[in-house]
Amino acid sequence: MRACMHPPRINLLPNMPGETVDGVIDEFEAITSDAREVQIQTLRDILEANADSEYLQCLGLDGRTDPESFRDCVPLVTHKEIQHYIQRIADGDTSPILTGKPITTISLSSGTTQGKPKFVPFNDDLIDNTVQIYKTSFAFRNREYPVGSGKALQLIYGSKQFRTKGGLVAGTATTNVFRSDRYRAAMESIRSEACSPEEVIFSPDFHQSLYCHLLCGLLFWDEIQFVSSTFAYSIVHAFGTFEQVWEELCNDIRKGVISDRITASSIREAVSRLLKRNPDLADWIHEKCSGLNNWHGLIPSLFPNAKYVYGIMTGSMEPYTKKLRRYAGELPLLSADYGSSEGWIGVNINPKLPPESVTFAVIPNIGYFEFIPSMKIDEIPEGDSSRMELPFPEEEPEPVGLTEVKAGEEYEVVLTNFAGLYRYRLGDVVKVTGFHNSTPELRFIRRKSLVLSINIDKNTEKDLQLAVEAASSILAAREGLEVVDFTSHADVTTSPGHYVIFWEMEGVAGEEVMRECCDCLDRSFEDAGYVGSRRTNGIGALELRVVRRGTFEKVLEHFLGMGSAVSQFKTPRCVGPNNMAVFQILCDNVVNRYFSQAY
């Protein structure tokens, strides 16, 4: 084991010896055994702590904390309905607006859905929830894949924090967690450490940070127990970058001097303390990389003691798992837990399940949860054909409690948390796959708002993903090429309107193959409204626009410039009126266009 030669690091792996791991699991078993009572107590705790808030006072709860009164008095809301309250807090109003105690920190959503980040209240209770989730998740994970006392290559990034008009600290949810003294204190007992110094995590330049993450991982190659990031995208992006810079990394290790590309003095100094001349290691890395076929098995080749690759791999991250499997080889892919910028929901207690089948057990004491039975897509009223979002219908089923959901059914998640969100519609649709004790296990299905719609057609993000998978399989079979990334747009400027799919590919494919892919995309949208509209020319031919390599990197840079962190970034799957800047980036980089002949 190498001696510690750098400042204290941010560590995300709780040091829990066997009996403590069992203790964490025992605690989870206890709170999920009577989830209904835990939920009632959790709601009581939230409402008692915030009874004096302006929001609850105006709704006439009068100090009542029972679920029935709560449902009768407090309406279901989206972010739009409470945005003005949050803005008052951000502007410096210290009165009890949403919570009894003042909110001192604001979290920013990724901004990829709405085109700009949302402000979300953040407080110490959410830090405590994060610690609970991390420790519970690790306990179940470590029971199946013990990691010992090595290090972890954690591809995490803290974005810049800033002050709102009212002086509140604002940053991404992950940044607020990583910088929290409360979080650091709670996670002090660590077994496996991040191999990168703090200066790398909080680098002012993402590209320099990524390069140094990779370099530090190579320096501790034999101690790496697992590779992780918040999202699968970040891991794929990191090793895609490695393909481009690995020889430069080898040169740094061979000479013992960090590349001139690292100009930030804080990072350069911190990493230089780790970097020593090691030509043998450089030769070993060079031999490993040179011997790989299409980079298959890159991660276990570089880190032979790694046990798994870990990150969020559900929802919009699913398309990246195929390439991640190439890098991971035989290493298992473990999907991380289920949460959002607004708060945590569930934990992965079955880490051996593949990402496509992963479920999340709701932790009943981290918030109060309700579930709206999900209406089938063809039951949802037709919306404005110029929009890519379906409105919430005026009449829909009443929400049910956490323990009242039924296995096999789909629901929209409603969250009440300790930071001032009450009956807040997350917009996530989940399926109940069963129960662990008395708490439901959920599978993420889709985001409710991300829907392509021109006429009476209603296609979800999942529908888009399946269409791209079908078409990209043709590309792989015929040309041996992969789709790097994709998004979509509902073009209503033409008559009739039509779907536009943007693709970035690894190389150049023949015209015949691309026309076949375009036809396949069109045929793969099986929604009855879409099929009927295409046949009657209510919707025009699908358009496939191929963009030049690096275009989605420019999309990433756009969101980083808006304050998003790479570890929180998700490629927007539908680009509409709220994301016109991204739409322009895509249009400016189109190199080929194809129109479907499918109908």
Ligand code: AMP
The other form holds:
Amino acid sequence: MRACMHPPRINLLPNMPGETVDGVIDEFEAITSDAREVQIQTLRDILEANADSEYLQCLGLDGRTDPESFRDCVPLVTHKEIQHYIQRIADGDTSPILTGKPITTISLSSGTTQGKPKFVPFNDDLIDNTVQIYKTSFAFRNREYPVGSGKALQLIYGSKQFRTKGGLVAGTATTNVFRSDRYRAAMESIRSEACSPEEVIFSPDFHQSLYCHLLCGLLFWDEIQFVSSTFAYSIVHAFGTFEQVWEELCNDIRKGVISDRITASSIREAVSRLLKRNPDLADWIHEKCSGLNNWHGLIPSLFPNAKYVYGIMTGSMEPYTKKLRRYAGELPLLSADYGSSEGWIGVNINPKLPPESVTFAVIPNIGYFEFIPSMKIDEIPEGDSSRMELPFPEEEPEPVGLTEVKAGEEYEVVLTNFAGLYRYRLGDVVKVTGFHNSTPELRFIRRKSLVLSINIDKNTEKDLQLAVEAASSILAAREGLEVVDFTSHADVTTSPGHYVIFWEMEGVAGEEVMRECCDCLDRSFEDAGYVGSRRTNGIGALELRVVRRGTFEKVLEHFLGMGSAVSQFKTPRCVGPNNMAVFQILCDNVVNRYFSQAY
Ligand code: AMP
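Take the protein just shown as the form predicted alone and give its structure as the form predicted together with the named molecule.
Now the complete complex, all chains and molecules, led by this one.
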């Protein structure tokens, strides 16, 4: 048992007080009212619980647990520096390496930034944190948009779990959470019943899973209270698939027999138990779908009792919100919380805010948080050697504590958790927008790594997103077409090097419009380094490569093949040498290339 603390960690496990919506909100208000004290206590708990670990033993803390000693003795690290400790754990070393209690499960991060999934330690504390954040988030959401006891169309997918060399269970963090009995038991009180049986969530084949999620949603059409997924991408992807398969879904319902495309016996049997012949429902769905203009308002048409659409819509998910709004019609889009495989950070307590304005209140007892002021972040792309070196800052950055951050400033998040990560640089840049009680509210800005850089130019994921938004608005205005997905590449094999943007589009646009889009992309990168280099030909003309329809689906398949889950998938916004397989997929599917004439 962890030492008793004051103020206490919220205990939200079943049959404990504080389970009502108001109770959960009261608890949240209590722990955020003296965030500094809660942080000191949380750090003490983490260090006491793991004092015997090899990692902490070597650092000379000698039993001290105060923030100053912690900062003086424990170095800031990235995943690279602690990878060998995690590998030893995965290989079966059961000595206390990073934590007092041995780690028995490993999470795989989605790996879309670095090309391949990373191993991250996972334990029961992370499950409890997940429960705490879900309950807090649900309480605030439910206060604004109460949902009844109906069902939810939850577009979630467990990836395969496997055993590491040392016999530890490994899977994506979402899979580890969804599979955990501890999680299921704890969530019983608030979990709207998913309309799909578990066999669908844990199906061996994601395409079959998706088809059955949609089918189950239709079968329970009038009970669905909300539609959700972890990330907005999977909701857009699911309804994009619906556009292709809706007639087949209607057929299944009309006949009461599931399509031959479902070959996995586990899900075939589970869904067949729910599927009864219902020609009236099939006709009704047919009529609804036929009456829609470009699928606008699809979700409320199919699920008239749904109250909202829910999932992470910030950061790299922002580009998908446009399409999501089309499917959602008048239904509100509620953006979900901020976390990672390494741990949770903050909760969205203002569900009514539109996705672009969402902030996350840090929960001060789920980890110990520090923040590196943004100007000191070394802007070196993670694992991308395609670009020339930028100078590293001379001094070690000095992080500040959770309650020392300043509104209006940007910081990189540093996390210390209950699962063996100490002063771990998460690689995310956030902006403090204000405080809720004494805990900061953060807006997600970007991954720290640069997306594009050839020499002195620096362009981030956000810069790329804005450039694509500007250019795609030309496409939408002139041709009524949308960009389905995009990524980028810094091509230094040409002299001079140049930016390459890959676009998948919904249809074919005229040459002239495409040239305009290409020029617009080039002009939209406005940092002085880029503009100066373009003017002096230190960087060559930007190249827009259009890839054939379905190319980004192949990119998704590639990541799924490496153990990633659709629930956690984020399209990599830059492909470099670490991502050669993805780069190859993109290059193999190019149908048109345009070079900018903007300079
Ligand atoms: P992973 O651990 O691979 O699933 O990815 C975690 C990363 O996803 C975080 O470090 C963020 O970069 C991103 N992320 C998670 N939640 C959010 C959010 N609410 N808004 C924006 N980005 C997020």
